[in-house]
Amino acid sequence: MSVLPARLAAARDEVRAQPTHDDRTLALLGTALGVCFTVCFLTGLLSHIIQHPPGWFTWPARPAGLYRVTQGVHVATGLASVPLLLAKLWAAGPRLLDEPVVRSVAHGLERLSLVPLVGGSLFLVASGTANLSGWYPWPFSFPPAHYAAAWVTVGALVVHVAARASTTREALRRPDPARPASPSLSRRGFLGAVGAAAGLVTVVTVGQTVGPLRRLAALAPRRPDVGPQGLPVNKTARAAGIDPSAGDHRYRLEVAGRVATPLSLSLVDLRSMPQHAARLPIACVEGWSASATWEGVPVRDLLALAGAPADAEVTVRSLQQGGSYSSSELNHVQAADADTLLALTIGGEPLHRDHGFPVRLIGPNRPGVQQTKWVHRLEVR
């Protein structure tokens, strides 16, 4: 017997027996949003486990621009999902309704895991649209908090997938019936409006990192092309710490650990070696992306300079006060690389303050928050 009243009760299969609501709508819908989430979640893991690798992962630094193209698809498929996700949760809106609330172990299940799909979902879109935006209204962590919840949606999803799989899958294959025509929105104006959206929330944002479409991004929380010497800024000098003497006399860089000879080198030693140029990107965790010329001394040649072994590591130490990115490692791969340089100078300037003088460290496919400004120490393993 229905606990529901029954005028409730006949609006519900009133609503439910629209196309915008049915299994057809909710399967193509689902199917979309699958796609977009599990996308997003491996581009996702991939970018934690670059910043925080095990000790079995070895990220490469070929090819130079692979980071920007992970995380600039991590960014476009979270931003995409945003009205996949309300979409789907407006169209299965009614079915919450339903009855009786448990019809088997199955449902039950795919019942249950909704609450940390929806809930999960909705945190996940709503804290990387403030992480975007560099707005944190919450006492916690954004990455650690980010991680954890991706995990948790993505286990829940697998679960409600599991659950739906066999009606998914009948819904797709089943002839669409004709239907009268009706005053109500068809199926596919609505999911072509639900397109259009996503679409449109691509291209206004992906211009931040995909050059052809700059002049579109309007939404973009970063124009790339806009900062110190063309480049943006997120963290400057001040919100740092640095001393504004930082690059006087007084400076020195430390080359120190494993190796045969420490080094302390003036900035006047630094810019009388050899410099390296090479056109490299700054690909940033929040999906933007610039690339720029920069010149410096390449990091293996002060690691043989003081002797280090062949396959040196390095912790790269910066003067900045604190803070979760004052340090960064080079991989044995990334150290060796001819491009991985202490950065003097951008466009054949002096490095602007914001973006690292005196000294920085940039590098083929490394996140931004790994491309250590204020550059004063490598501690080599």
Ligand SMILES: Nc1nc2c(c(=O)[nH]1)N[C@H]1C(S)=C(S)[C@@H](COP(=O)(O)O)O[C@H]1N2
Contents of the next structure:
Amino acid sequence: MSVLPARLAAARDEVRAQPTHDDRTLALLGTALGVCFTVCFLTGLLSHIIQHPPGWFTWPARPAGLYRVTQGVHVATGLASVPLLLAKLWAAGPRLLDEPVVRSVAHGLERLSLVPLVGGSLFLVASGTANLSGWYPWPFSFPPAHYAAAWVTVGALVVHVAARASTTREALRRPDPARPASPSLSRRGFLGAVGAAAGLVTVVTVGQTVGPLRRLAALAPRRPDVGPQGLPVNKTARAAGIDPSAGDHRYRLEVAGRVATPLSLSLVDLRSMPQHAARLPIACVEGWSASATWEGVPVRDLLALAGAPADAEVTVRSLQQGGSYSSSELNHVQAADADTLLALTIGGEPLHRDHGFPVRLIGPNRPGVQQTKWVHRLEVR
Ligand code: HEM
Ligand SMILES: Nc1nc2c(c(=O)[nH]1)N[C@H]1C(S)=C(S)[C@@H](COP(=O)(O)O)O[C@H]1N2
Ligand SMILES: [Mo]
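Could you switch over to the form predicted together with the ligand, since the one displayed so far is the form predicted on its own?
Okay, now the whole complex, with that chain kicking things off.
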């Protein structure tokens, strides 16, 4: 006995008989989405651990462009999963009307797990996409909310995959089941369109980090070559509340903390020290990246001058007051790397104010949020 009105039950049965809603279609979409979400989760988790390192974890300074790749992959797989997710919801949706609604305790729990799975997935792609677009319509902070949603979603995903593993395996192995005489849309046509949509989303956005595809990046929120000195800016000096006189004769770089000789250096002092150049990317957590040639004083030279210990770790502080990115940490590997610089120039010119004039931190393999601008203090630990 159906609890649904007869016409709704009949409509459901008709839709359920379409190849675009059968087990095989769901198995193929589910597999693609599962791969994207797994890669997205692992790269996201890595980004979180890099920014909040537990005691056992030391993120290396090499290869210099590794974070650029992992976070580029995070955002690319996240965006590609948008059409896959919508297609999966459309294809699986009619099954919510299957009866009996609950067959067993296990089945009931599995159906219940769809709430965090669907809700969490939609929240992740919506919050991620809004963040890339610089749109913050919510009152909470993005990374912690996105991070919590990732765990909830992946937990529910594990339940879902375990519950559907055997059906999926079978549907993928078995040749096509019998089709209705005249499907309104073939499986091949549907999956082809979904695949094309995922490919298109990737091609029009991935140019924000993959140089050769830059010209195709019509929908990328950032063009990596647009901005002062050919580099984008997330936070301008004005938005960060940096005094326009920053960098005049009163400027001092302080080196303090666990050192034999605290230092207080003027810009002239810094410019008269041996300069070192390095070509390094800014790799923003938002998935865009851009390389530049930076020149300045290696942090390790300043540490040596101040008599810091060999295993020194450093807190780098900005003239910016408050804000999440007004300081960053250098672990002992990063602090000791020859290419971790307090940069004074970019491409041979003094830094633009919006790139951190008079002094900015730039180091290999670091998320953009840790490349602190308008630096005025190193605290050694
Ligand atoms: C359109 C889809 C997505 C986009 C555009 C996106 C974007 C982002 C961005 C910009 C960040 C950096 C946050 C920061 O450190 O400031 C991030 C972090 C993260 N993402 Fe996503 N994401 C998407 C989907 C997902 C999905 C599906 C998952 C999990 C399955 C996920 C898991 C994570 C995790 C765990 C982090 C680390 C959060 C932290 O730093 O605490 N994301 N994502
Ligand atoms: N003091 C300070 N430094 C900062 C930021 C900030 O908001 N304040 N933003 C960071 C972020 S998110 C990125 S991606 C890089 C961008 O550097 P750019 O503006 O020179 O391209 O700077 C980082 N340094
Ligand atoms: Mo960033």
